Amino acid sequence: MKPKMKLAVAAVMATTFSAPMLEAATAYNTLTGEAPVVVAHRGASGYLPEETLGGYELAMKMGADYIEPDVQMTADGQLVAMHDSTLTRTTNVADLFAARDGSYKVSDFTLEEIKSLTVKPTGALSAPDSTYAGFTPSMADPYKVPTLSEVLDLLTEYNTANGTEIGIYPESKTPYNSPQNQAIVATLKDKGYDEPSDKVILQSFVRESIIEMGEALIDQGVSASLAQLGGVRLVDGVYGVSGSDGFFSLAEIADIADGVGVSAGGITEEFITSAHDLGLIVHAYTFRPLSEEAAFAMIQPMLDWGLDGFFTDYTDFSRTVVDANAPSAVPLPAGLPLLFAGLGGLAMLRRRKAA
C-alpha cells in the first residue's frame, strides 16, 4: 500500500473508532447469567385441565422451559400427576364413585379407577369444554389423569419431534412417602432421564424427601438437581425457608439441595442475594397473570433482583416477559459502516487509477 493510501485508511479508522460505541450486551441478572426459566405450573393450567397431557403439550408449545407434574402414589403403588391429595376439585370422581372414609384421597384409589376419571378445567381463562383456540391435542384422551411415565414419554416425544430441550420439574407431594420418593427416581431412570442434559429438578416441601431423593439419585445413578419448597422467613437476621417440616436456614438447605422454590409473596432482593451467595438458585411460585401487562407488573421486579425462574399458570404471558429481558446482540461500533464505506471508496479509487 502506498504511503498516501495508508494515511487515508488511518484517517478513516481514527474517525470510526473515536465515534461513540453503543452499550455492549450484558448477561441476565441470575446466579448463572443464563435466562430465567419459565416453569409450566401443572402444565398450561390457566387454560386447560391441570396435570394432563393436553395441558403439558400446550405449555410446551407456548415456550415452557420446564413442565411441572405434582406426583402422588395410588393405592396400588403407581405414580400419577395430581396436585391435591384428593380427587375432588379437579375430576368427576364424585359422579362415578362413593366417598371412601369420607373423602376421595388419591391414595385410596387404584390406577385403573383413577384412569376412568376426567380432569375438569379450573383455570381463570379456561373454557368449560376444555378447548383452547388453535390448539388440538396430539394424543387420545388428553384430559385423563396421566402417570409420571406417560408425562415423561410425552416430553421425550415432543423434544425429539421439535428439537427442543424442555426439562421436567416433578414434585414429590406431602406427606413424606419413602416408596413414592424412590419410585420417582426409578421412573426417571427407567425413562432415560438420568443425565445432566435431561434437565431434571426434583422438589418437595418435605426436607426428608429432598434428602431421600438425593440419596436415591446417587444409589440409582441418576443426575438431577434438588429444590426445597416453602415460604421465605427471616429468623434472627438469617434467611431461610419454612417447608412442611419446619424452618431451615439457606446454609442448611445448601447442604442438601441446589436451590429453593419459594412463595413469591415473601421474596425480597436480599433473600435472592443471600441464596446466590450460597450457590442456590431461586425459583418463585405461583404467577397467575391474566394479561401480558399483569405479567410484567408481577414478574419484572423480581427478574431485576436476579430471580432464576418461576412457576406460572400462563406460559405465554410469562414467556413474553423473559424474552423481553434478553440481552441485546452486541452491536457494531457506531462508525463501522463509515469504515467499510471509506475502504470501499479507496478500493474504487485504486481500481480507477489502475485502469
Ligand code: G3P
Contents of the next structure:
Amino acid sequence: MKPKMKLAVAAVMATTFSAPMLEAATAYNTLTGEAPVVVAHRGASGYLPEETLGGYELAMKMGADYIEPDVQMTADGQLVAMHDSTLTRTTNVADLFAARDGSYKVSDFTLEEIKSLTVKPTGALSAPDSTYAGFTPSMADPYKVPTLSEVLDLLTEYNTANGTEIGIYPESKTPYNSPQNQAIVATLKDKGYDEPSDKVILQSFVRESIIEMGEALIDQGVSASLAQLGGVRLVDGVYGVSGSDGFFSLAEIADIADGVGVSAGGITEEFITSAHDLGLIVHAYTFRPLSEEAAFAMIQPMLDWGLDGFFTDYTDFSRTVVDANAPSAVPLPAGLPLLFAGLGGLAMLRRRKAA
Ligand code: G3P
Ligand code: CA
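Can you give me the structure for the form predicted together with the ligand, which would complement the form predicted on its own we have just seen?
Below, the chain from earlier opens the complete complex, with every other chain and molecule after it.
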C-alpha cells in the first residue's frame, strides 16, 4: 500500500470512531486521488466495429469514463475516426474501390468516398453481423466511419440524455500533420468542447504534435489536457517515453504535457511514482481481457501501483475492476445507535429512581 493510501485509510478510521455518522475514504491510489479512468479504446472495439458511433454508444452504456477516437484527415480535409493509416483492415474498401491502386490510404479518399464504406467487426468477442445482445444502436447507420464532429455530437447527446459526464480522448494520428492538429482543436471549439468540465484529453505519439496542439489550445481558447504516447524506457537511470520521434525524459514531457499514455507491458511501480513526482498522470494501453477474471489479473496490479487510467477494448470487464477498487463508505457499526439509545434510557431511569 502506498503512503498516500495509508494516510487516507488512517484518516477514515479516526473520523469513523469519533463521529456518529458515515464517513467515506476519499482517495484512490492515483495522482489526484480520483478514480482511475476507463477509456473505451476505439469504442467497444472488442464487440462492435471499432471507431463507429454504434461502438462508442455501447461503450458509454458499459460505463466508459472516456471514449477514444483516433483522428485522421481525409483527402478533402475532413477529420474522421480511423485507427489504421489505410482503410483495408476495418472496412469493405477493397470490394467497393477495387479499381484504386490498392493502398487504400485514408488520406487518399474524400469524406464522401469514406462514407460509402461499412466498418467490419474485428474484436475477439465480436459477432460477424455486428450485433451485441441486448443493444440496439440509436442511430440509423451505426457502422459507418464517423467524423470527429459526429462523435462529439453523439457524446453531447448521450451525456445530456443520461446525466453523465463522459469525456473524449482524441488521438492525432501519426505521422505529424499540422492541419490535422489545428483542425482537431478547431472542431472541439466548434462543438463547444472548450471548458475543463468537458473532459478532453488530446494525445499523440508525436511530441511535435503535442506541442502544436498545446499552442492551438491557447490560440483558440480551448481547455484540454495533453498526453504523450509511447513506450516506457529507462535511459541512463532516467525514466521517459519513446514515441514516434524519439525518447524524451519524464521531465521533458512534463514541460509540454499533463500525462503519459504508455504501453502496459513496460509499466513498473517505479515508473508511475516517477511520473507522479513530476505531476504527470499515467494511462496504460491497451488492456484486452476476454473475461472479468482476466481483467482483474491484468489491471489490478497496476491499480495497486497508482495507475491513473487505461485504454481497453472491453469497457464492461474493466469497469468491474475499477468499481471493485472504490474506497467504500465505512458504516457505523450496526448496533451502535441502539446502544447509545439504550444507555440514554438507562441513565434516565436511574435519575428517576434516585429522585
Ligand atoms: O492511444 C492509446 C492507444 O490507443 C495507442 O495505441 O495504436 O491503438 O492507437 P493505438
Ligand atoms: Ca489511439
